[in-house]
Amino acid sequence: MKITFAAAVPAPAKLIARIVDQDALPAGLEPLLVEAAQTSRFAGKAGQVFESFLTRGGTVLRVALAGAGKPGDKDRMAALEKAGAGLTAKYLTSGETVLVLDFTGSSLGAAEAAAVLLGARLRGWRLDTYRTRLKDEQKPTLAEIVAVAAPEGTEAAWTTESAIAEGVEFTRELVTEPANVIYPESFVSRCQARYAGTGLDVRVLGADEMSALGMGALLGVSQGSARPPRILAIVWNGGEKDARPTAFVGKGVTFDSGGISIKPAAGMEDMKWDMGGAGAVAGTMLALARRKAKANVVGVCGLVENMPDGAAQRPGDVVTTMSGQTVEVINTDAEGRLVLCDTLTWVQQEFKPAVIVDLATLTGAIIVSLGHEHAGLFSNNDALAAELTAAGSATGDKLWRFPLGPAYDKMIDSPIADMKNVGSRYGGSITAAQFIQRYIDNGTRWAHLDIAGTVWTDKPGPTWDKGASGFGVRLLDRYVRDQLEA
């Protein structure tokens, strides 16, 4: 979706929209439009859209009003995003190619106007690459939004927000692509192509290098697949020269069959998005580079495919991790933590980060606990947990904190190895987090985000259609803004 700016409504405009506060139709609207809106019970609630047709200067115009809720509400920015998204949702396949968003007389500030534009752009993302038989009325037509008389500073604010939008869109792209298109090698290639010219430094580890480093857990997951594993490190040095970086680490299981502990057939096709954590990291790094973030950040993705061929890892196998700790593999479908443990060890040895946040579609148990409304948050540091929770609340990538503790940790002790990769059927998300915590160096601030319920949705959300939500990019970017750039 292209966003442009203009001082006045362009002459050939056929679709014009206004942003309307709840119960406060703007002055200057035609009486017919006001009466029609009131008759239709349009109240300006967040995301509500009203449409009418008017004649101006002998030209028939399509006019829309988009509700932004009440100005004083605590969720005002989210409501403004809904207003923009509501317009895109209504007109994306309408046959209209340009929507003029008229801010004339608006009381919105620059950041608020940019929020409207962000919502509009995010709601317009689709991946139609493989849909060859769409009817004309199903094809997207809306290609441009022209912001007219935007508040002073909106263009500068949009420069930042457009970078965030690009990062979210890249994450959605990676998560949506099928597993025969996005696998460890092609994930890396797609990122390298997208990062060209951004200033990001990209490093890649192959299977031989991982073997030399002793990454027995990650390699154990990948050994049943014809697709070789990769570790992708993406480095952004925008902060002080000697400042320790913050590390974002993503689970990148590009397809998860469950391995020998194979999943049920029903719904297995969804496991293409088991790399949602890596997708979020890749999109976040693009966003940080595009907006030239003044922080040192490294994004690392552990990329594997989990398949059940004759060479696949067996339940009962014992593997030695890069840290030297041993793991009894009870269930090969609990593979994400095996990927993360070696990836996290390498990140700590290689980059010495001050803070680590890992993101993973790790457990079905988190969906049982939280549904699709929040991601689970686990942390060894109360301040970090609070900072991430605040960032999630501000962006809509909401988090809910879970406990960690010795009683849960004991549940993953193994009788023949240092630990096993699953505990009992109770507290599954917590014991998974306890497993990961065993690979975090003492004194390192760490948080684990279990995002299994939030990266993919079967119904449209405020700023996304069905499918990949792009969860995590805005959360991590906001954390960087608030904690590393403040």
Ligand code: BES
The other form holds:
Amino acid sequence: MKITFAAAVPAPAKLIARIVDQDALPAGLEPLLVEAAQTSRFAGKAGQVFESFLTRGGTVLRVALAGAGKPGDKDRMAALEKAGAGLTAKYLTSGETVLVLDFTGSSLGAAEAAAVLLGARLRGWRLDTYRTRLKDEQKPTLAEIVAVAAPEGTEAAWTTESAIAEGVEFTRELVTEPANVIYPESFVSRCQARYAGTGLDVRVLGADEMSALGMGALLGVSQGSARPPRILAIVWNGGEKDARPTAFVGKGVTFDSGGISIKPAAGMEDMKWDMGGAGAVAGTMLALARRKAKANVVGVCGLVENMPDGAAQRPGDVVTTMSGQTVEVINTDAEGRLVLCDTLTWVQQEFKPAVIVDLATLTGAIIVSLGHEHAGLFSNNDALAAELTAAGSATGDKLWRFPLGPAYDKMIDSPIADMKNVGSRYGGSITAAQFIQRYIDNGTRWAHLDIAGTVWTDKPGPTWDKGASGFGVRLLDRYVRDQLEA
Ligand code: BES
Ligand code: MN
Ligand code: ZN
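Next block: the form predicted together with the named molecule, after the form predicted on its own:
Once more the chain from above appears, this time first in line as the rest of the complex follows.
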């Protein structure tokens, strides 16, 4: 979706939309439009869209009103995004190619207008690569939104927001692609292609380097797969020279069959998106580079495929991690933590980050706890937890904090090794987080986000269609803006 700006409504416009506050139709609307809107009970609630046809100057026009709720609502920005998204959802496959969004007489500020545009753009993303038989009426037609008479500063605000949109879209693309297309090597090459010209630096580790570093846990997961593993580090140095970076670390299991502890067949196809953490990291780094964030950030993706095979690791195997700690692998399906532990050890040794945030589709248990509304947040630092929670509320990538503590930590002690990779049936998301915490150096501020419930959706949301949500990009970008750049 292309977003452009114009001073006046372009002459050939056929579809014109306006943003309307609740119970406040703008002055100067045609009486027919006012009456039609009122008769159809259009009240301007967030996300409500009303459409009518009119003749203006001898031509028939399609006119849409998109509701944004009340100006003082606490979710005002989200409501404005919804207004934009509602328009895209309605007109994406309507046959219209251009939507004119007329801000004439609007009382919105620049950031608010940009929120409308962001919602409109995000709702329009889809991946049609593999649909070769779409009927014409199923194909997206809407390609451009022209913002007319946008509030002063909207174009500048949009420069930032469009960077975020690009990041979210890249994440959705990576998450949506099937596992025969996106696997560790192709994840890396897709990133390298997308990062060309952005100023991002990329480093890649292969299996030989991982062996040399002693990454026995990550390699243990990978050894049943025909696809070789990769660690991808994406470096953005937009901040002060020599300032310690913030690290975003993602679980990138490009397919999780469970390994020898194999998953049931029903729903296994979902495990193509078990790289959602890595996808969020890759998209966030693109967003940060595109908007030239004034911060030092490194994004690191631990990329493997978890498969059953003659060479696969067995339940009961003991592996030695890069940190020197040993792990008894009770269940080969608890593989995410095995990938993350070695990735995290390397990140700390290599980059000495001041803060680490890891993102992982780590446990089914987090979906039992929180459903699809919030991701789980675990942290060793109250301030960091609060900052991330605030960034989540502000962007809609919502977080809910869980406890950590020695009693949970004890649950992963092993009789034969330093720890085992699963606890008991209970508190499964917490024991997973405790496992990861055993690999965080003393004194490093760290948060773990269990995003298993928020990466993929079965029904459309405010600014996404069903499928990949792009969760995490807006959250991490906002964290960087508010905490590292402020
Ligand atoms: N990738 C899964 C977690 C998952 C499950 C994500 C459902 C999204 C939807 C993870 O690797 C896994 O299999 N976790 C196990 C852990 C268990 C064996 C301790 C789980 O949650 O069942
Ligand atoms: Mn698993
Ligand atoms: Zn997994």
